[in-house]
Amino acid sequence: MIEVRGLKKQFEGKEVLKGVDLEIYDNETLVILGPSGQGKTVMIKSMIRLMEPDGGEIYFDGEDIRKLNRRELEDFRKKIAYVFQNSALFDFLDVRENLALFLRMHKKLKEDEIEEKIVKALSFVGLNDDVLDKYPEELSGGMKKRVAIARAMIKEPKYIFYDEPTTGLDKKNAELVSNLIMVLKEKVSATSIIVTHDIELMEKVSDRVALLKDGKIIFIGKKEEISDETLEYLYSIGDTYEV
């Protein structure tokens, strides 16, 4: 379980997160929904200390991760996977090495065992082993996203964070990624936290939804409980942040 209390973050004196409170239950898919520029990415990066928050408490399974030292934080992140909006594959590594990196660094596996896990993960996301020797620049946007999801799967994480997973994808690839998110949750029994502005994605994959506007959670609950008026207010023009 994740508990966030009074999470704050500002840039150059401008408050982006204004005391966010949130509870995320084990094995659920929580979608944090809101238009672009409302602090969604800042929020999840702050939750795992990819950005250092300015205030608040963050508990994973009862442990306050703001109190972890560097080595403890590295150990904590081994049970987390983060699928970046731009996929964040290493340009200087081919697909095989992008997927193998975590296994080489943190698992004592033989090369044939690593290869087996890589091929299995690629198959899961609908890619063949003919992409193993390709570099990220040779992949389409949809393929990059699928490789990024395969990389998350290989970690067998307890928590998976997705940053705008369908942004920049055509309808076919967006639907594919939505399906992968649901199947991956069951495959690795992970808690999934998704930030998105994509209402269709929210409707398809969410167990619960948190609406973020102007740095605050204005609603949390089941998608069926969200009124049209609330969505209209959520997407009305307000403060935006380029972070």
Second form
Amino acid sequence: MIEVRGLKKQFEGKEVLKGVDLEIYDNETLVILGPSGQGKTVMIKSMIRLMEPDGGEIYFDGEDIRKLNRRELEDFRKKIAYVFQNSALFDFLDVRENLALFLRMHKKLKEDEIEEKIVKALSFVGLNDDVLDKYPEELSGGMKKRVAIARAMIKEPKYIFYDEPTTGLDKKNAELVSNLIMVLKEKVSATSIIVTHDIELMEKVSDRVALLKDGKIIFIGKKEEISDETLEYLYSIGDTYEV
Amino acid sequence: MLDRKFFENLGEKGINFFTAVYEIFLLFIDSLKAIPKIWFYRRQLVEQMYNFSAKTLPIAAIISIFVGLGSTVQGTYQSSSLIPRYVVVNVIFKSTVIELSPVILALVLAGKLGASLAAEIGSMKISEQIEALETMSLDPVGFLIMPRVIAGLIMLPVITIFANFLAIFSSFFVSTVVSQWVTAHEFINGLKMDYKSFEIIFGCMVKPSVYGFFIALIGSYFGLKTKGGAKGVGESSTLAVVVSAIMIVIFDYYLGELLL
Ligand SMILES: Nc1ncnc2c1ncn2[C@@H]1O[C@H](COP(=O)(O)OP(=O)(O)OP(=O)(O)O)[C@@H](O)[C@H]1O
Ligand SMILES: [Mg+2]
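Let's see the other form, the form predicted in complex with the partner chain, since the form predicted alone is already up.
Below, the chain from earlier opens the complete complex, with every other chain and molecule after it.
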């Protein structure tokens, strides 16, 4: 379970997060919606201290994340995975090594065990073995995203964060990715936290929905509980983004 | 009005300069702290040692051969009949091996390695790859910076020794075979004259390792500071080259002053 209380973050005097309160239950898929530039990325990065928060408390399974030193933080991050907005595959490594990196550095596995896990993860996201020797620059946006998801699942994380997993993908790829998110959740029984402004994705995968506006969570609950008014607002931000 | 703006800008630049120096120093401390994990990051270290050597050897060879030729031609031209020729050879030898070849090589490698380092790390920064390393429980300084700094520290002397051999050989070739200005025997005597191994160690190992250290550390620093898009990456690599080149010439003077 993740508990966030009064999370604050500012950049040069500009308050982006003004006190975010959030509870995320185990094994749920929480979709956090918000228009572009509202601080969705800043929020999830602050939760795992990729950015240092300016105030507030963050607990993962009761552990106070803001108190961890660098070593403890490294240990904590072994149980989380993060799928970046633009995939963030390591461009100096081929797909195989991108997938292998975590296992190589942190698990004592034999070469063939690593290879087996890589091939499995890759086939899970619907890619063939022949991309293994390719470098990220040789992949399309959709393929990169799928490799990024494979790289996340290979960690067998307890928590997976997705930053706009469908943004910038065509309809077919977006659908594929949202299916992957659903299946992956069952497979590794992880808690998924997704930030997006893609309403379709939200309707498809969410157990609960949160809405980020003006630096605060203004709604959290089941998607059926969203008022018509809010829903209209959501569609309006979805539309403005598409243009 | 204009004056005031000028001084304000100057003040701001000064402050930026000192924060940069301070931050580079902090990065150095962080890299030191990562050294205990060197076995954990051994793959990265080996890769960087390879990058720093194999990819720079061709340039180093061209530069050093021509530095050797150039200083020989200049030295023989300036020499007068009052000075024995082996003494001139000795002057050429020492100025090349201790001063010219290490410094010119370091300046060129500051351009090649420093710029590519800053661009590489800078583009990782703006595409969230540095953060991706962190989510993989890897320390970006341990994974990226420390191996590069150590590779610079170790491999620049290796390249310089190689380069100095080529420089001496090309000098030998042009003065004994091409122009036949001295005999091979005189040339060797010139090399042996007033030989101090400390000087050679200073020129081939001490200076290059300091330069290699600066090239790697400064390149990494500007890479990590990259902001914005492709333009930011370009700015970082330019800054990396300029600043490390300045450091190299400054330290060339102070190291000589201090140790010789
Ligand atoms: N490193 C930074 N330095 C300064 N300002 C920043 C930084 N990162 C984010 N911001 C600011 O914080 C605000 C929120 O940014 P964020 O990237 O979190 O938005 P977002 O909701 O993820 O938007 P998008 O949907 O476009 O990804 C923006 O106004 C942005 O300018
Ligand atoms: Mg974002």
